[in-house]
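Just one chain is shown here, as structure tokens, and it is the form predicted on its own.
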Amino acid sequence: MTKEEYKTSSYKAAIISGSHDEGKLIEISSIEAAKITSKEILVKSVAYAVNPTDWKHIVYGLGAKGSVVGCDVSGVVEEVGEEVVGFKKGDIVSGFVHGNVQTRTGAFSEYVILNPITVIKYDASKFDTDKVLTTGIHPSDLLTTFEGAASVTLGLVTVAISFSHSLKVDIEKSKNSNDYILIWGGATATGVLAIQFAKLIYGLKVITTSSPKNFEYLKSLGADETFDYNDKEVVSKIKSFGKGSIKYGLDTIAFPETFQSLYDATETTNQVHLDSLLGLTGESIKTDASRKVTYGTTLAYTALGKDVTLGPKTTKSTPELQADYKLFWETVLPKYIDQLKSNNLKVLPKGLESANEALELLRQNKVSGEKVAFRY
């Protein structure tokens, strides 16, 4: 598709159908092509990955009928806005977009409009553009395929905000060598990336929770110690192991009960920084007023520079958040991107029609320790 054809054409996209019936959350439709602004890029999609936020936006009524579904995409740059630097036509990229809420753009589409601040560019010499992952399960691997690249961007944006802004971890590894971070839910898509960030980029020691079947996998990513989150004594065991050295805590599951466990497991540390991926703070749980605890409220959408309202809560995209995130995303992350691994992948058959199956797998909690991906 040429630039002029794109301006006047329509293209295929998975949109919110208006139904909440099983297997009918989305429908495939032709949507009118929107023109990019001078600050955006246009990407020809190759692969997609599904996140819990996708089905929740649909089922909980956060996105209107007709909105383009999806947040995670990988592909090839088709067009670059005049003010954009660092990208050119033909670049291999993955991107995160606030999908499920607009008709102009969303990930599960033939073409996707992206803000460069949530886009990752890959080294073409290390990327296997010809490799297509077959339908089925694929182990965690370096980000060298379109399926793998599609699976990480939302998670990377989330963890970048959490570590650089919400938790304010010092970027100098030497200053973190004696400190632990407790990551509750290490086998989640975000947890897998957070473990790697903590160890590879920040030099932290890592404690995490998961089911026992994932212990060895998480240790291969950098976890120093793993605990079974279904163990009734898990909190006391973590406190005993940490011995007051757990300086940071990240709850990737983000239920009040998991955030309470994170809080309780770090109570022997004099001062601790805690973060939840759904905006939970001390007001959401039982706390001890004598403790010195700071709370983050990480939400990936705020990286796009706008305040975000989900239900009754609004999360601010402050100038400080923007500065911390931008500095990390543009100057730190590129140094490590070719060392990071994707989640384990569950690949579905090619075609936007697979979006319905992917959304149901997550809605019905049929996926554990894997990221669901499929191609255009």
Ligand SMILES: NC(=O)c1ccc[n+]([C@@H]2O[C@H](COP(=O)([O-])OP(=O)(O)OC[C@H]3O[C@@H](n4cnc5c(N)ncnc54)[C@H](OP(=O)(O)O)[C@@H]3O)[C@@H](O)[C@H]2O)c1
Given for the second form:
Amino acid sequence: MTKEEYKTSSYKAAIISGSHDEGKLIEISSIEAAKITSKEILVKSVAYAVNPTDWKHIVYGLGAKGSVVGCDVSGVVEEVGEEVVGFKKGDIVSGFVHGNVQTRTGAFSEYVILNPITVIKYDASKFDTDKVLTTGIHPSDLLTTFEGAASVTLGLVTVAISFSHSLKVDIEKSKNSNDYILIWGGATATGVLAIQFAKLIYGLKVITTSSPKNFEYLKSLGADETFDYNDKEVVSKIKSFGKGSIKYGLDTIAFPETFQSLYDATETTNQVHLDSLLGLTGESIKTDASRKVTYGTTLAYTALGKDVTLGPKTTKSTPELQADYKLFWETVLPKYIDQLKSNNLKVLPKGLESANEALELLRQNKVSGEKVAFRY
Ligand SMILES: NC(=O)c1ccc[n+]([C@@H]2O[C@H](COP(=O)([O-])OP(=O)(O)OC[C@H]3O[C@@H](n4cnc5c(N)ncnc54)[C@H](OP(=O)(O)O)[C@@H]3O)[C@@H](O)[C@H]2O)c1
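Starting from the form predicted on its own, produce the coordinates for the form predicted in complex with the named molecule.
Up next: the whole complex, starting with the chain shown before.
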């Protein structure tokens, strides 16, 4: 599609249908092609991945009927705004967009408008553009396929904010070698990436919780010690294992009870930094006033440079957050992107039409240790 054509034409997208019935959250529709600004890029989509935030936006009414669904996409750059540096037409990329809230752009669409600050460029010489993952489960692998690349960007943005800003982990690996991070929910899509960040990029030792069936997988990604979150003694076992050296805690589940567990398991550490992915702080749990704890509340959307209001809560995108994130995203992550692995992938067969099934799998909690992906 040329620049002139897309300005006047429409393309195919999955939009919020207005129904909350099973298997009917989205409908495939034709949307008007919007023009990119000088600061944006336009990507021709190849593959997508679904995230819990997608069905939550729809079912909890955070996005209006007609909004383009989806946050994670991979594809090929079609057009680059005049002020954008570092990207050109034909680049292989994956991108994270605030989908489910706007008619102008969203991931599950033929073309997607992206802010480059949440886009990853891949080395074409290492990327297998011809490989199409067949329907079914594929084991965790390097980010060399469109399905794999589509599955990581929201997660990578999230852990980038968490480590660089919310937890403020020192980027000098040698300073972290005696410290543990406790990642509650290591088998979540976010946890799988957080384990790799902690080990590979920051040189931390990693304790994580998951179901026992995921222990070996998480160890293969870099976890040093794994604990079953269903074990009634899990908190005391982690506490005695960590012996005062669990300096950081990230709760990827972020229920009040999991955040309480994270808080309690780090009790013996003198100064601890905790982060929750659903906005929880000390105010949400029982705390001990004598402990020194700092709280982060990572929200991936804030990487896009604007305050984010979801329901009653507004999360600030402060200049400090933007600077910490940008430095990490532009100068640290590119050095490691070739070494990072995706989650295990569950690939659906019906192209864009798969979006309803993908959303339903997550809404009904039918996915364990996998990321659901599909092609355009
Ligand atoms: N703030 C943000 O920007 C942000 C970004 C991404 C995600 N999130 C939120 O974070 C949450 C996780 O999202 P996700 O996509 O990473 O997760 P996901 O991949 O959908 O998580 C599924 C996994 O959760 C694990 N799990 C469930 N209950 C658990 C518990 N009590 N303790 C430990 N592990 C448990 C299960 O592990 P086992 O199979 O081992 O049992 C399961 O495999 C969602 O609520 C999502 O909305 C927020």
